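As a starting point, one isolated chain is supplied in structure tokens, in the form predicted alone.
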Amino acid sequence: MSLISSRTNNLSWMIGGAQGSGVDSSANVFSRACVLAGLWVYGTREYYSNIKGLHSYFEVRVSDKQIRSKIDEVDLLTTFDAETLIRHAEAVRPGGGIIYNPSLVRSDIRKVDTLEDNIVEKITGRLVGQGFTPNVTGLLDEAKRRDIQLFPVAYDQVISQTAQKIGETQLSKVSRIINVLAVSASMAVLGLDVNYVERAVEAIFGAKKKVIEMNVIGAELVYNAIKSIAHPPFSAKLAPVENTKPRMFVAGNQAVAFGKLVGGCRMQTYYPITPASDESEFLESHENFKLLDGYSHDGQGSIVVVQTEDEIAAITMAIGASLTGTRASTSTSGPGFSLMVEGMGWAGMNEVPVVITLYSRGGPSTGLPTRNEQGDLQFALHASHGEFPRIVLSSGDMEECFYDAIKIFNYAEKYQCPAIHMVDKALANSNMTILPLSAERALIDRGKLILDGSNPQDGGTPYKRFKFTEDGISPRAVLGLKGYRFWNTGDEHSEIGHIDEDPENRIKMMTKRMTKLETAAREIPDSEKFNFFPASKSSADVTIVSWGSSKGAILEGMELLRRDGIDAEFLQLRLMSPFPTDSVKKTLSKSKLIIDIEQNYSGQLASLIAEKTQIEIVNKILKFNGRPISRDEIYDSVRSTVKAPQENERLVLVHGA
């Protein structure tokens, strides 16, 4: 089902390849391309857990309009080995495109090693039940029947080409550059000058001047080879338009990154994990930078970010770390969280306010380590033994990602508690261009911190780190100040830090440790704990409720379910603890139907929202193969659920290769 409706400057692009073949490269390239001519960006990664070898593919949508999410069709497929052509050909739409290594086209589906079985028997039982053969050649000529245009670029030539024209004898240092030769080519098709091509690879390689010299070549060689052959006009097509608002281009783990360094982190934890790691090594990278006027004598700042030996290590450093005042915090995934329960529920006793960046992914065990899901959120609400405060928020998008990692920090200081941030893979690996990020909207609040040396023993008075208080939060005094000391224990303790196990003593303890949670959620305003879409009329037909990553292709699946008639509002989730209940109860309580939409098995938040409210939501469509959702999903899982809620109170969406 095609629902694109225009081909100009709307259109869906993937490249694929093995695993450390630049594929990444070749969708940078390309996507900086498009956002230099002025076009809005969406990207997503899909690679497999080894290092080298296995097949990754990127996908690209570009818009004139901003766009959320990725879509299921394929408007260009952009290919330079047999296995992407094997794998995504039928992902392109009818009138479409591929871009291929003619080299490659007696290459038999049944002799690439690194295809799966089931996707062998599959593929070859395609092409030989519509009488092709099980090759490469079969799968064009399947396409051509399916009114795809064939584009066919000899990679090796333009390679020969261009080394002769830098005089280089060795092809091999030449080689790597078929990566933007593969962008070059479809830019050609798609008709948008090379130019951005070059620009972007300038933009890149910045000073490597030799590098930027042979892919600006071979990008040109490229381009014109297919320039010059005369081919029917292709469908899809770029053309460069007037950009008058500066954007940006970010990634979701960046876009973390970026908000805890405006927030006021100074040290970060981890031990390396998918795809935790990508934000910690973009802080390593930018470990020095230039704060705004007024926030320090040089402004100049820093943070220190540390690879410890395993996570139990990395969330103690960081408890460590906020003891003394430090904004501190750990990024980390579903296994590696699971090592730092033990440190989490030490930080809840000793009401420490730690951040935990939680980055889901498939689990359980190791799981799918480089694949999404929605799997944490019961385990991030109730990890550790006992029961202590915690709050935690999830990102829906690029500018939550940022805005949630300076409050993420304000919250865990704010009520003492450890804190945690969760975004999925399918945010931290996603891309796109947004509209510039603001640190002047950064508040920073850090609560009952005492900074000064001004000695609290008034009247022979000891400090009490742990002082009753009526809504559960102690003046909070860091590790050495002059005048306040304190104990910390794991025990529980009394209101000075001793080890305390009088039972009047416990029930005071546990119940100022617990009001917390009533103090946070009577503060915290409704804009930080869900964001509410409502319907065009006044009357919705359907109520959707979901969180995290799915919120793009929800409100695109909207826009497109209201021209077929079906008004649809939205309520997504943010704050899961404390949970906002009542304003969910009002809003669920007056739904006509209520669709809960998760990529998780089991339907965590709905699960969530019944134990809160007790409103049982019936009917949910989840994904949970590891793929990202999409707009199309959406739509159709949607629209079928309305028309019959009775027949698909469960559907599970399958789409993903």
The other form holds:
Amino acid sequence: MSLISSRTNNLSWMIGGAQGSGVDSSANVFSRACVLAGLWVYGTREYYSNIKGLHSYFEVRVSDKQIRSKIDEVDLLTTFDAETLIRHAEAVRPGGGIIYNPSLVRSDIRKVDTLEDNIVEKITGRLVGQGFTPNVTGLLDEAKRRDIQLFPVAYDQVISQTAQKIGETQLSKVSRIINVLAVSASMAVLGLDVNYVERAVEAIFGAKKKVIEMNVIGAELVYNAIKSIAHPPFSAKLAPVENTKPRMFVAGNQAVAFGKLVGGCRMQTYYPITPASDESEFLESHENFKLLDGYSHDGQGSIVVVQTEDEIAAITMAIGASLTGTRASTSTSGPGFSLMVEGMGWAGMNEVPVVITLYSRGGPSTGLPTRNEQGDLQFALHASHGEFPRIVLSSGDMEECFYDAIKIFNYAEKYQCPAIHMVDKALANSNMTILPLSAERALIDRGKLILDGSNPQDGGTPYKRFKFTEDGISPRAVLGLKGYRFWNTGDEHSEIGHIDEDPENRIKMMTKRMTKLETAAREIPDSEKFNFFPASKSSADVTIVSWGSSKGAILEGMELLRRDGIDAEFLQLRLMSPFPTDSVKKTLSKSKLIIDIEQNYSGQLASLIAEKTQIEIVNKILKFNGRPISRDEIYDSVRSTVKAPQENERLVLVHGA
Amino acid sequence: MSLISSRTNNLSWMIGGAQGSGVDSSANVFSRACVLAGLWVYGTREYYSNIKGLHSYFEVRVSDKQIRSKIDEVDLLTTFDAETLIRHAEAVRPGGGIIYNPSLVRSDIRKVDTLEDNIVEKITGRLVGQGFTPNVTGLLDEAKRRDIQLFPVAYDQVISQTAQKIGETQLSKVSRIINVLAVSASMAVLGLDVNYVERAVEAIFGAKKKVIEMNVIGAELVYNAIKSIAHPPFSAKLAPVENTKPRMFVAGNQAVAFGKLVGGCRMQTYYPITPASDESEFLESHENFKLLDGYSHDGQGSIVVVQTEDEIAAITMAIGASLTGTRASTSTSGPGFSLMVEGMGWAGMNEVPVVITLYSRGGPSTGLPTRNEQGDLQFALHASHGEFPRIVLSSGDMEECFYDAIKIFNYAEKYQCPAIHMVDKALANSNMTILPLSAERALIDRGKLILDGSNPQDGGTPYKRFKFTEDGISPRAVLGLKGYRFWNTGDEHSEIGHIDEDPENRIKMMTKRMTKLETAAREIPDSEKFNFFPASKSSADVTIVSWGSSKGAILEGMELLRRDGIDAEFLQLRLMSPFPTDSVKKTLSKSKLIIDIEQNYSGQLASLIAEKTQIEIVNKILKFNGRPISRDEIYDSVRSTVKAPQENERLVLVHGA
Amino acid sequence: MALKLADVKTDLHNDWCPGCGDFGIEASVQMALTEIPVDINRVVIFSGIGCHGKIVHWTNTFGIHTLHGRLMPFAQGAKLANPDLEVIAIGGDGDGYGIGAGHFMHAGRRNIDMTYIVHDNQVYGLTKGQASPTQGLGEKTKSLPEPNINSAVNPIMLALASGYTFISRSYAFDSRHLKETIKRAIAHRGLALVDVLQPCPTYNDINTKDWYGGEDRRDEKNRPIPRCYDIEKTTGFDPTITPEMSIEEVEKKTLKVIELSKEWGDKIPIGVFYQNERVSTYEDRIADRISTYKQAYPAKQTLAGKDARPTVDLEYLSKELLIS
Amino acid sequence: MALKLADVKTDLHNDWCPGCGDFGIEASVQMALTEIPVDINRVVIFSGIGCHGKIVHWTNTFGIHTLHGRLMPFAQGAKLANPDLEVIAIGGDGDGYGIGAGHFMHAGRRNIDMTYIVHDNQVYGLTKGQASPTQGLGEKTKSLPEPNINSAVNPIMLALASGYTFISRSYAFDSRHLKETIKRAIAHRGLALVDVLQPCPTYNDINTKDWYGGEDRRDEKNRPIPRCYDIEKTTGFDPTITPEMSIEEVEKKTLKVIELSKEWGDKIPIGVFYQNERVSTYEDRIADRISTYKQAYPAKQTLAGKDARPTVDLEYLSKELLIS
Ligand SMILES: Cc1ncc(C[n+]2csc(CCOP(=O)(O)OP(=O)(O)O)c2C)c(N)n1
Ligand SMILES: Cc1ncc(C[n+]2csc(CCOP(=O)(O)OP(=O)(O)O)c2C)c(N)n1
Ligand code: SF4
Ligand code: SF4
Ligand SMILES: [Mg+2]
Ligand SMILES: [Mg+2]
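Following the display of the form predicted alone, present the structure of the form predicted in complex with a further copy of the same chain.
Whole complex next, starting from this chain.
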């Protein structure tokens, strides 16, 4: 069954090429062109842990409604090198299209040395098995047999024509336009006016006049060349729609960065690591920013971004900053987080609000540094020796990335503890169109912070940084505040903050700290702890439980399932610590069938739920091949599970190249 | 109710004094004297994170049977400074005794500046409330009212007499004998011949003739002085028993060190940290050791102990050593372990057997560095980003410390993964008499290790370090072995060990690694996973679940409970990963009432059990004041829980100074 | 109002061993605090983990007792977030030259305007006397089972290689010298190191007070000949490197510093080895990027209005990502 | 049987950027491997994380690709457990002088007999061009949004301050010099550093191949004047410090090393700066404690008999704790 009814303004486009060859700008131009045409896009990116030469590719879904996930099938595969064609031809659906460079048709698959041996074997085996030659020609023949429309584009010719037009004799200076040529060719096939491509090119290359010029000239050449040949109409189409509301085109790491700036983060420390450092670099390039009128007496706002010597320094420097009353954070991924746990424990002990944005990628160890996974949940919950309260919040889409990046500072300061914001690589490195973010919903709550030293306690009783209170939270002064001198130590301490090994004080102090977690559990509203997407009927056929970047695929998968008469409800867990035990228990105890969907090996959320609620989720759908989960995988696997839950207790998803 | 029927060869003795003043040798002399008299001892030590001057104290239980725990009451408190008297007088049971220095009776409690303010307040408050003066005299008066027998010992006088006898004019050179004087005085009160003290002194001070001489002279002077005064007979007694079998007097960290040597550990790395470094220092001072006849062709055996620059180096250096086929380990406690998690993940990814001995102490952060806690269980289970198999084994007593230190290397090598051996401070720093350890039970199993390069695979297919196998375990060669060249990388890799980002390989490799945990779960016998101590009747009134150093107190507490008609069974969990889910489920599902007993705040084992078995243990007895759990606390708290489970869902134990 | 010593001490019990050099350092730090022209409310002392680390608890300023080896990043974080603070980092030799060696080095590359005092006792005091990185190869203090197996590092040279702009050494029991050195370190604009030779009577029986004092060697009048000598006073050496100096002069001075740094044993130079006034501070470098940094530094910015609404102009900020 | 270059290469696709200096280093390392008198089966190469780290995958010896910054402890652990291995550690400048700076330093204190080669490209290659610790203050490579805010460290001086007994520098594209330097480093008894200047054409547009080659400055015949010069060849400098030399001579040489280490820009010294033959290796120091170490090192000991019973005489061992 095909999952899609109409393919007008509802398609999936793919482009690939060697890292460093500019394929990312292809995807960027394509996406922006679509958005300029009033459409919505969702783009994902796959790349090796490599700087230049290894294969990377983008999948961009386009629609006239907002979309939030990737799908399995490709409508149009756009290529300009042999490798992309070889790797991805199979992914194109029957009836879809392939754009390719005809001069590469003789390429020998075995000679593409960036292809892994096992992939070469698999593909040549497949071709030979069907009686095709084991080269690009064979692949194209196979495609034809699958009713795929082929669009040869003589890139080299267009490049030399362009060079000629702009009077450039060095071809190499023009060859980069191949990325835009590929996009323009795609638009010619899909039927979107080349004008959108040109506007996108202008927006992206900004002031670089010459670059814009050659790209525009090339784009038009290609566009017209394709248009001038009579093709049967292509099975998928793009057409501009009226869309006057402005929208944002944003990646997850940018959404987080914006959230941090709006949320008052004024110092960010980091040590470079994929895929976290994009956020820090984005912040660094926005270190000066405009304040609302009325607050600009200090001139502009600013954030100090510090590249540290390692992640240990990153977290401890952020903690040092936080002690001054600065909202401070650090961003990292698994290996870096592993180095931060001692520092985090100190913040736990000293009740310092420090925010860690944890971008999760394939583990363990160096793992799959540029690939997706949700393997760090249990580690985030238990990292560092001993016991102390922490907040762990996970985002499921771009909007959550933004608002959570603000909320996490509120939690950190209200409950005076380390707070971890979890974002998967599949969000961080994906791009999508969303409605503009709003500062209306983004209020700032600094908790029991004392910033004003005008009413010092000096004369009377000394200030007690760790004063015992009902809710476990003590009024918090900052370094340098007159009248509020205090001490911190990683050792167990008195209310004042001096080392204290007395067993009675120990019990009180441990209890005080841990009480904050109960306070947080009580105060944070359910709406911030989880999202519940009900079934359309009063009683759902199946309850899906998941977290993080799977959200989009699940929501869209549910729509497809409904067409098949499978009515699912979805519990998206967001706050992992403190865990909303009662609500989850209540929701799940009414379920007919529960499926846990996670992008890791063992089902870490399911373990957490079992621990907290004693509900065992027997059916799991797991993906851990490093590639993000797709809408179609959700559809297929949930369907199989619902049909035969016993036979499908553990489904491992395998899609992705 | 008094928990003890006879007080002959069944008592608890306490001594205290400033750190660095030699009080540890008092306890050592006392304990050895008892052991020489054929008795059994169990001694615990409490001390501040301080080098000199702050208070430390020892509790030594003595019995004619083997004992494995501490109790709450003190029969005889031996003091030579005011502070010890002030802090611990209250702990002496009615009818017990106090040895004190009469020259200190006027000491003002407020002037002892090593006493914490809140302790001063508490004690003076208590005294004043009862109408006593707030000084040592008042304390002694209070003791008298509680029927405590007081034994003044004029230490200063004995010291000068001793000095005179040995012809030493500098009193300060003799004053250290005060420690032995205190022991000798104790023996006089308890009725054990001073001869045992003298033999203990000789054994401990070895070749130091002069030291032995002055101690022996002083010991006799004190002994006779006390004997010469007519006291009513003291309520507790020691008497030699016939005991021809040799026994060992050992601390937990020594038992671990012995286990490592016997178990074949040949390289140990460490960075100094309390309470772990004692073990490394013990190993270093035993770096050369004798081999059995027949193996001494290499001369002696030896272990290389390396003090590294930090814990990151400690773990990664141990891993480097392990790659050569050396059994290698590192020892640390919480803060150090926090720094090791990245390295551990690399070992997980590269299937390197490396052993981490994790001594747990009070956390979080620097916490209570010299105090007991079991706060690191969940961290040990989840430390490091991503997912990989690990073995986590926890010891409950000295014998387990020894045998587990051997087993953990077998597990590490058989399942080719990091293996964590958990030992609490309460074991590491306690001393007890045990039957001699036996090498009979200590077999060595190196798993699929290839040490012999005489049959290289060079000619044929290349060696695959990470070959896919049924049980997930691949034959393991070592660095330098001809014909078995291999590669390692923290990145996901092929069977050969080269970086591999292919999604299919990823699924297979993750599955291979994780399968080892299932293999381990299948192969390791239940007898190594947990101990089950049944009730005396067929059906127990209560099931106690616990782990680690609580074992001894629970076993002895159970005996007391039985006298009260409460028949408990006890499930001591040892292997935490892989977790013996089925067995635990089976055991617990039959229970009338389950009580989780742990020395941490949140009941981490209970969480683990809930996660794995979906059994919620509602009743918890927890202790987290930094002091080890006692037999009496077990007795009292289990009793209260059994009597009224609903009212006592969470009991927090508070005993200890 | 001038501060008295009592004002900068807490009334907690000090639990260092009798005779420990740490007492000397504490006294000098506290004396210096009463004499520097800085509001005591702005002073924050950070310390590492080790015996030395407890100093913050005996001292009545903001006191942050951090983690073993991580002192410098903690302290730098606070200083960058609030450059109006007077930040003094006090660490141990194990803490700073051992586990913290990486941070030690990278702090030099930044040159943040703060002071770093190291208790250099050649041992790990609080963990019972293991050799620290300044203990010499083959030395055997009483706490070691066997002679030290590692070579000593040279902190002065390390600091120079790392970019410290003020490098000095003093001695725990020369309170006047130490106090004055600390004051100069605080006054220096940039990162200032004060390596303090500190007897640890409990574990280090080689570099004792007597040894530093030269009790083992006597002049003709049987007076001990102290090992430490003040380079500036004794040799007239001027450690200052000014913006005006020629490269050659700078080079010459630098080599002299190296030469001095290698003296040890019978003659131990103390005093200021190096004071480089040519290098910008990290704060200046930030201000080059963020013009408002010095007035509106991170800790001083207003994050929200009275209505709790963020002060950032989000609309303006998002322009770059808006498509319409 | 002499090895050929093909024997020490794997057939994997090499994915460094075109023109990367890493290719030069790879070639020199592999050539050196074919020329040293060592059984290739005993050679183990460890690498760090970064572009450089992939070198082990292209090289046909035992190859251990470790963690970012932790290269040295991994490598030292293997060497101490099996001193019969020929251990070569190959790291990056971010890896070794950045996050690994602490290990870098402490390795010097040990002086284990092994070789440490650093790909010094002044950037973090694999994470897309951030400044590494050898990039100068205020420099702005094309990958930086703003000029570098940290001062550069001086690896030669750092190595000297840390105790390295062989300190050298070479250039990635001077294969002969580099190969010979590597061979000398391997031959040296003790810890040998080879800092290799390595162009990163993708991110470092300052210290390029052309720049090192001096393409920007020409002699009268319009030939480029290369920036690197061989200290030994050009100046006749002899880096060796022998056991026989006087302290003064040693001091003089050391100062010369420092002087040379500060040259940069128009004249960049390469070659061996320092080779100290006076210092014992860590292995020797262990052998002083464990007389059987060199024959029966950890990896070589028999742990159990055929019956799986431990070979240790437990009864003898436990005597000390037995009471009867
Ligand atoms: C991560 C970590 N590892 C180990 C320790 C244990 N530790 C406490 S103090 C100390 C050594 C202190 O030596 P130094 O810094 O020289 O201070 P000193 O006691 O000599 O003043 C160590 C290793 C720790 N607290 N944290
Ligand atoms: C703990 C940790 N932090 C960060 C990273 C990310 N990382 C990978 S390579 C690299 C920098 C490499 O720079 P360098 O060592 O100079 O090697 P080059 O790529 O320049 O050869 C970093 C920071 C990591 N792998 N591990
Ligand atoms: S152990 Fe040494 S450094 Fe620590 S307090 Fe005692 S004398 Fe001072
Ligand atoms: S990024 Fe630089 S160092 Fe890395 S491979 Fe490319 S050119 Fe070489
Ligand atoms: Mg020290
Ligand atoms: Mg580099």
